[in-house]
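Here you get one chain, nothing else, as structure tokens; it is the form predicted on its own.
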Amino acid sequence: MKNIDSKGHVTGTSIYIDDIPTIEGTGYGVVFDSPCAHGKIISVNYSKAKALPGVIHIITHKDIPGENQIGGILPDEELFASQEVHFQGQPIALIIAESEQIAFKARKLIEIEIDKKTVITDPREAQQKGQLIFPPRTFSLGNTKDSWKDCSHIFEGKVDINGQEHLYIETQGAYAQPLENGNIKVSSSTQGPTAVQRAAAKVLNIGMHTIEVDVVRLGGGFGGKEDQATPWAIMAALGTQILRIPIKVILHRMDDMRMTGKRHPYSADYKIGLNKDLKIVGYEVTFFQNAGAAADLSPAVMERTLFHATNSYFIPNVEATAYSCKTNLPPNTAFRGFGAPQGMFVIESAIAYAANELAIEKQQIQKVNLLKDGDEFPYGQIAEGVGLSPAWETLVSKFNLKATQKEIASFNKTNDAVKKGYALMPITFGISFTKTPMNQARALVHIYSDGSVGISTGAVEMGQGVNTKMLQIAANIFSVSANRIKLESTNTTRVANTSPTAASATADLNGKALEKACNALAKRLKTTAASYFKVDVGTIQFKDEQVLVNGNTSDVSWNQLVDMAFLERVCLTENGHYATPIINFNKDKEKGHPFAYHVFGLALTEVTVDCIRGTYEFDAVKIVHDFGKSMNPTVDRGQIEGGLVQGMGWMTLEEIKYTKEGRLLSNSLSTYKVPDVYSAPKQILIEPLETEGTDMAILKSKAVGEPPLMYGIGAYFAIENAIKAFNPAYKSTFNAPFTHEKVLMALYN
């Protein structure tokens, strides 16, 4: 089945927030934000802005009837700054006008006086000054202090990893409208409808039941709309509550880039020890997470960094500590991979440094330390169904790794100004929300009397094809045409208390809830058919919209059976609930079984570097990936390709730049570069890993949203290897991204 949204996207008929027909009397909201990164608000003069014709109202913290608080994990973030500002771009007020143009004009008329304070942008500086979001955490296994005596080689180093702008095509936005009896409907571009509903209820001082949050689809999210879609939706709802008119708040691109958080930048220190057989005996790592000015999702992101600190390797002695450091930048937030890519980059850098110092290839260390079944992760879970060695063997044979190595070596011998490099990047990624209670979902299914089907789940479609997979599940269980099934918008009135669409768990959680609901309905219909034919219910099947009895096609169609059940007053509506079994985690002990399963894979990245200009082209990325039993290979391959290139962009082109005063320099598409068709690999080959899958995944089809992004880490090390072929004196700095500028400097260092 093809992606059911493809036609709408290509023809431009898909509906996003700004496509919703404008209601007469709509007010347009534009945010007035802090011009500096840290300071005390002395005064704000709104008089000139209010006097501008067409300005309807200006909302500040004084207008909030409930709590001026939007912190999801920790209550440390105001909706509108009241006394102090903590980052440039922090919202102070919402200007509501008859048009956006008027609101923008009014914004320029606001006069603000701020007593500036010290600005911190470096997480290490914040940690040294005790500026932490919450206390540090440590995951450990074995005893690293005693492990060093068993090491033949010990290496220490530092790693720096920059952030990444989400750059979703659809910017943050919401459209609120008043309903009867004080109720409000909010159409929001959010990955977390319930998060919006819960926070809005708190700010507006009303019950969650009075706020309906509706999401048709997002024009991309990548984690940036998990929590950070919330404030704009609340602002719109607050405007509607105060003025009783519809309010639309759609951020313009430069406002979006300035006001919203990014992937967390990290700095890290490591110490790694190997024995004479290249087995990693001990590994210590300290992460300094740049959280920004408020917690947002930083505690959970930091936790997943710790969960993935050893990537695909078994290390008997590990101590991983992480600090979430408070700086004067916009609160950083979820981004595809959710902290795991940063942890993986550090261990890969440590291995690369060790290999370089030992004058061996990195893959020699990688291969002998790969996880296998029965190995223990530092957080206590035992590895099961590990596909790393099979993936390695498959890549070596299917993509002829030895031939690639020979070709690259031969090319480098005969070319002076151009060099090639390659790198192998294994991945091991856990699937589940690491906060156990979030691993639950519901689905509401109606079978209408004409045999058509309506489905509501908590899954938000944001381009990843989850609606297509939901439709497949229902069509498969009922054995009806896809044309009979409608995927409803994600709506908090139909499906309540949803977890956000995140953590690569959405298809599993919502798919299994939907599966339970559909199976319950199918059982009722089969019971009706069994009664009609006077046979055992076990003899009834559905196939191609016909009822089968003992495998033989009967004279009763799907439509007739549904009509029969309706006339007999059989319930044709079902609410399915699914909660992931087994998973648990004890934060006091930092041990448990937090993941339903892991996804494994291996990527080979090949690059050609122009050693005169410092530019590079990726010749190919060849991947062996653990799909499980993919229920939709087309959708899943698309996710791998997109995730890979996004990860490569993070490692190469995408450089977030702030001044020491906390002002964003990479604040537009002219100063922030994402991969285009010329930056993408010339060839992407994907080979499925032969596996039985896992029952913990929907239809044994493993999650595929986040894991592929981490294949992109291989791009960094492939470039490094090409540089070493040109400049043997090159010393690794492990400072991502590896921009063209950094490459040029490294070539001639």
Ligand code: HPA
Second form
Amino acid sequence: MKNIDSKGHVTGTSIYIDDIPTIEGTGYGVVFDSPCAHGKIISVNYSKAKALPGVIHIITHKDIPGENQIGGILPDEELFASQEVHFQGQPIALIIAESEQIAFKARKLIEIEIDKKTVITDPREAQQKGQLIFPPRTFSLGNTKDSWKDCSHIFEGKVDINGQEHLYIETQGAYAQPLENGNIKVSSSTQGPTAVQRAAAKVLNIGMHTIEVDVVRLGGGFGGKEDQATPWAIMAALGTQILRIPIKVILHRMDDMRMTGKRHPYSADYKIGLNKDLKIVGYEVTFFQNAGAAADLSPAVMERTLFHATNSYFIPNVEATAYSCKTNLPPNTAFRGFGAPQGMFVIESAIAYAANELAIEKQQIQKVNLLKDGDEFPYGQIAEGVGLSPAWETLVSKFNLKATQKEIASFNKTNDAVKKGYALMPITFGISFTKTPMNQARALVHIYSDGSVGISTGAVEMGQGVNTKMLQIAANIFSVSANRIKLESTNTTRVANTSPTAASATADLNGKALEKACNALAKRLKTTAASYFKVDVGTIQFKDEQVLVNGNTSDVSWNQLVDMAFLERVCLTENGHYATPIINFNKDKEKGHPFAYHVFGLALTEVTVDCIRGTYEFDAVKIVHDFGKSMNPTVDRGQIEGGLVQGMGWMTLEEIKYTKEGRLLSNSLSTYKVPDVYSAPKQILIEPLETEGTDMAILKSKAVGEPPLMYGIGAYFAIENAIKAFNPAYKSTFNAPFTHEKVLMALYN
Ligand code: MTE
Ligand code: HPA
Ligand code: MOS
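Could you switch over to the form predicted together with this ligand, since the one displayed so far is the form predicted on its own?
Following is the full complex, with the preceding chain placed first.
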């Protein structure tokens, strides 16, 4: 089935925040933000700005009726800075004017005096100074200290990984409007409607029931709108509460890039020990997470770094420690992979370093250490249904790994100025929110008396195709055609207390809730049919909008049956609730069974490096991926292609640069480069791994949103591989991204 949004997207009729028809009298909000990264606010003079014709009001921390607090996990982040500023771009006020242009003009008229304080941008420096967001955590298995004596080779090293700008096409934004009796409706481009509702209620000092948050869809979120869509939505709601007019706040691109957090940069130290058979016996790693100026989602992101610190390998002795370091950057946040990519890049670097030193190929170490069924993860869960060795075998046979290696070797022999390289990248990604209570969802289904169906769930559509999957589930159970079903917007008054659309688990959680609701309704309708036909309920089926009795088409259609049930006063509405069974995690012991299941896969990345210019092109990425039993192969392939290229961008072109003073230099699309069609791989081949799937996934179709991003890590090591063919003296620095500039330096040491 095609993505149900494809027509609207292609014809430009899909609705995003700025497509909502503007209500007369709307005020436009523009954020006034801190010009410096750390300091005490001495004074702010708004008088000139306020005097500008068309300026309606300027909201500051003083106007907040409730708490000036938006921290989702830890209460450490103000909506508007009151006494101090902690990063450049931190909101201080919201200017509301009759037009955006006027508000922007007014912003330039605000005078601020700040007593500057020391700025820290480096996580190691923050850690040394004791600037931590919360105490460090350690995951361990076996005993690393005792393991070194069993090692023939021990290597130590350091890794640096930069962040990543989300660059959703639709920037952050919200539109609030007053309803009667002080109630407020907020349309928000958020992954977390309930997060917006909860935080807004706290700031506005009103009950959650008085705030309705509505989400039609997002022009991309990628984690950047899991928590960080909230401030703009609250600002709009606050403006509406104070002025009783509709308020629209939509960030322009440069404001968005400056004010919002990104993927966390990490630094790390590792020690890896291998025995003579190349088995990894011990692995110690310390992560320094650059959290930025407030917690935001950093505790959860850091946790996932620890969960995925050993990627796809079984290592009997592991000690992984992580520090969440407080720096004067915008609070870094969720980004596809949620800390796992950083953890994986570090172990892949450690393996690459060991291979370099031993003068063998990286894949030799990768292969002998692959995780198998029954192996224990450092967090206590036992690996099940592991598809890594099968993926490896499939890749070797389907994509002819040997031939690729041969071609690359012979190409490199005959070419001096251009070299090819390759890398293998296995992935193992745990599915479930790492915080167990978040793994729940609800769905509300109405069957209208004409037989058509309306569905509401907690899932937010952000391009990943979750609405299409929801529709498929209902269409399947009722056996009605897609055009009889409507996916309603995600709305807190219809589906309450939602978890954000995140952790790749949205289709699983909301889909299973929806499945329950649809099954309950189907059963009710079958009961009606059974009594009409005077047969057993078990003999009734639905097929193509017709009622079947004992497998034979009856003269009663779906529409007639629904009408019949309605006249008999059968309830045609149902609410489904799903909570993932089995999963648990004990934070005191750092052990448990946090994931419903894991997704596995393996990618082969092939690159050509121009050794005169330092530029590179990716010839192909060939992937064997564990879809389980994909319920929508087209949507899922789209997720793999998008995730892969996004991951490759993180590893190669995308370079976030802050000055020592904490000013963002890569602050627009002219200074921050994301992959375009020319830098995407020339060929992306995807081979599904033959597996049974798991009942923990909706219709055995495994989650697919985030895992493929980590195939992109292969890009870094493929480039290294090519560089080595040109410059055998090359020493790895393990400092991502591998920009063209860095490649050029590496080619000539
Ligand atoms: N795909 C598109 N097109 N746009 C997005 O914003 N977000 C990713 C992924 N795929 C995203 C996307 C992220 S970070 C997650 S967690 C999942 O989608 C969330 O959706 P799911 O749970 O339905 O997979
Ligand atoms: N993934 C994504 N988002 C989250 C998670 C997670 O594991 N936990 C809390 N928010
Ligand atoms: Mo995705 S980073 O879990 O929104």
